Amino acid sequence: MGKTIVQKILSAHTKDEVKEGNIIWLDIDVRSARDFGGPNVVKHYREHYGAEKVDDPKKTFFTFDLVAPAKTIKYAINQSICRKFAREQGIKVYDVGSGIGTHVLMEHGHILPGNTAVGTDSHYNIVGAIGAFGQGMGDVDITFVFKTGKTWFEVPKTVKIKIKGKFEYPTTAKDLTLYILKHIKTDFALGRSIEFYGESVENLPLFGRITLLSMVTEMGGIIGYIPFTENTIEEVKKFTGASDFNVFYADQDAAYEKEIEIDVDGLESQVAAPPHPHNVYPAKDLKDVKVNMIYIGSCTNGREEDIESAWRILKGKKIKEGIVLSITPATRRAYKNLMEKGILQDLFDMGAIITNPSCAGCAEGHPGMTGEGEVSLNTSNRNFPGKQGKGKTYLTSPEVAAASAITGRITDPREVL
């Protein structure tokens, strides 16, 4: 019997038998901790291993992205704890201003296709977008990986989702993602690896793959994959700066626990209403919902292309008075490119708030928080009560967010194009 994509990657990193349900010892290529969780990793490490060296400093990183810059003395102290440990161990720190850790590690070529990577980030499985295996883990587990370079893992079953049909701009990868969530919710892929097939999904550019596969977490999945095309390989080479890496494809006779087909022909813009990411409706059906705050960014929709797409809709128009629009590029590279193109200048002149690369509006206490009775549109991935304040959060694409900034209510982009 053939192997699925996740089974092939795991097989390349263990001596154990990779079979569904088996517990294996997995070699980890990259391990990291962020400013949230990182201080506890340091604490556990000192308690259990003292001043002993980590397994491989060149494969070990700290990324400051969640509360960056620090908003309280407590967070500032936590970051300084990580910096001190990093200096002692010779570990690279991607400090405040670098951007979202998973994105940064991919951009700098630390995580490559075929690699295994773990960190203190619940959306670490986003690296499936470049054909790697990634998992978010607790600080105790990450401490162990820092010291040993290994972790145990249960080989997951794999489900297959076939996307049928085509859609056109301004419908984008985020709309596709939300529509998939509407159909599968969190039980179809719970604890599973997902493989997505079909022309519409396989033709997604890399930034669109990042959007879809970042939300495998919200689907309940372990990791998600889309088979590489030749275009994907070239994009990944440019994105990571690497030309030598392993790309894995599922065997023709690979076994899947379940298979479903989702028809997206003519798909329109979608919005996830609170309190769940799978509570999804066509944007046009929510046109009476007035908004107060709009956030474009996060690991899901903070790439250069996401923000540029929103800018194209906003260009030559005005942000409606009373709307607070915050925009956060995912990484320093994305920020620089947008700045050099003049896009950030245009958005600033329109009245948008531009913040430094980070998780920003996806993290409590930073741009995008709502007060009682307020409504936020957000291009991130979660909308449960309290996620971003006392108000309600709706999940949208950058295109819906931009159109809504013009009208002051949830708006299908076709209304303003």
Second form
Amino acid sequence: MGKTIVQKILSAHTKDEVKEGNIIWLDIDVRSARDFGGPNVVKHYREHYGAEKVDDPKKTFFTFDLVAPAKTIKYAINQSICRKFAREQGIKVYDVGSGIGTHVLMEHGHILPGNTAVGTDSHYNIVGAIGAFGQGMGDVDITFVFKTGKTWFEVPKTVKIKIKGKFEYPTTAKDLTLYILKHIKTDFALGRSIEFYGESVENLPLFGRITLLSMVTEMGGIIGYIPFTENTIEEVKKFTGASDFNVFYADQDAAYEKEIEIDVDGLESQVAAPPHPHNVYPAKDLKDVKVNMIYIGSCTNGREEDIESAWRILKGKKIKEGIVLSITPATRRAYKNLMEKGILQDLFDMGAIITNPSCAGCAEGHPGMTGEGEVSLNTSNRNFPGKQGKGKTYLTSPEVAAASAITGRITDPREVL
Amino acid sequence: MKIKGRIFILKDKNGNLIKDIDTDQIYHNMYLHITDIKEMGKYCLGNLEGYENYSLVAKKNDIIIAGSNFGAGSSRQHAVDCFRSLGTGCIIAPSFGAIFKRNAINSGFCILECPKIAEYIKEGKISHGEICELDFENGIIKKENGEELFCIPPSKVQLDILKAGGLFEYGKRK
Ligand code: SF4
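Please give the corresponding structure for the form predicted in complex with the partner chain, as opposed to the form predicted on its own shown earlier.
Entire complex below, previous chain first.
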């Protein structure tokens, strides 16, 4: 019997039999903790392992991206606890200002295709975009991996999603993602690995793959993969700076638990209304929803290309009076490239707030939450009640976010193009 | 392992089990800076509509019943630890978010998958407030009248970690 992509990566990292439902001991290539979770990792570590060395400091990282820089003394203390532990152990810290941890670790070539990686971030499965296996875990789990370099894992079942049909700009990967979510909610893929096939997904550039695969978390999935094309291989080389890595493809006779086909032909811009990421409507059906805050960024849509695309729509237009538009590049590299292209300058001149690379508006409303009755339109991945304030959060693409910044209400970008 | 406690059902306004309760509803990100488990209990379910005051009415060994995909969302251990902080006995749901499930297992906190739980409630086989005894190892809810309701028994790894007293202890034997 052939293997699916996840089974191949897991097989390369364990001596145990990789069979669905089996519990295996998995070797972990990269382990990291953030400013949330990190202090608890240190606390557990000291309690259980004292001053013993971590398994491999070269494979262990801290990434500060959530409340970065710290906005209260408590957060500052938590970060300093991690920094101190890192110094003692010889662990590298990608400190405040570096950007979103998973993105930074991929960009610096720490996580490569075929690798296994875990961290205190529920969107760690985003590394599926570069063909790696990643899992978000809690602080107990991560402490254990820091010390042993291993963890237990239940081999997931794999499901297949075939995407049929084509769509055109200004419909992008985020619209595709939301549309898939609308169809499968959390029912189809809960606890599963997902493989996506079909021309429209396989042709996605790397940043689009990042968008779709980051939201496998919202689908309830363990991890997602889109088979690499020649172009993906070139893009991943450039992105990670590495030229040599293992790319895994599913075998022809691999077994899938179930399959679904979703037709996206002529797909239009989509928006997820509260309270769930799968509560999705065409953007044009929500055109009466007035917006107060717009946020472009996050691990899902904070790449250079995402922000550049938003800028292309905004260029030469005006941000509607009263709209607070915040923009956060995912990493320092994305920030620098956008700065050098003059795009950040342009956005700044239009009145946008440009913040340092981080999770910014996604995690704890740093910079900014909504008050009662306000609406935030957000390119991140979650709109659960109360996550970004008392108001309502709608999720969308950078293109819809930009168009809506011009009109002050949820807007299909074709209206302003 | 037996847990005797009060059944506490998380229902929405229409009387249905609440699905997809996410970690922000269980333990809001506003309190993530807290690292002392003793302090976490008071924020438990603090952002779940209708249950904001759960920590005030919580009882030790409560057996909480919720809808599918309980604990969706973030990787925060706090979402498990806030229940441990209150001495919650077990959480029963048709399914759990993957990371929440791992976090619960790793810290030796009892959770049981029970695909039929909504049916049991609908048929009046189990109701809010009654006292039941849970035979955790076999995944059986035993009612005071002797009736038994069946859930999926925990996996071997879940029991092994629980018996060892958590992942760290379990890991030492590996
Ligand atoms: S941007 Fe949001 S979802 Fe992504 S890693 Fe940061 S906090 Fe998590």
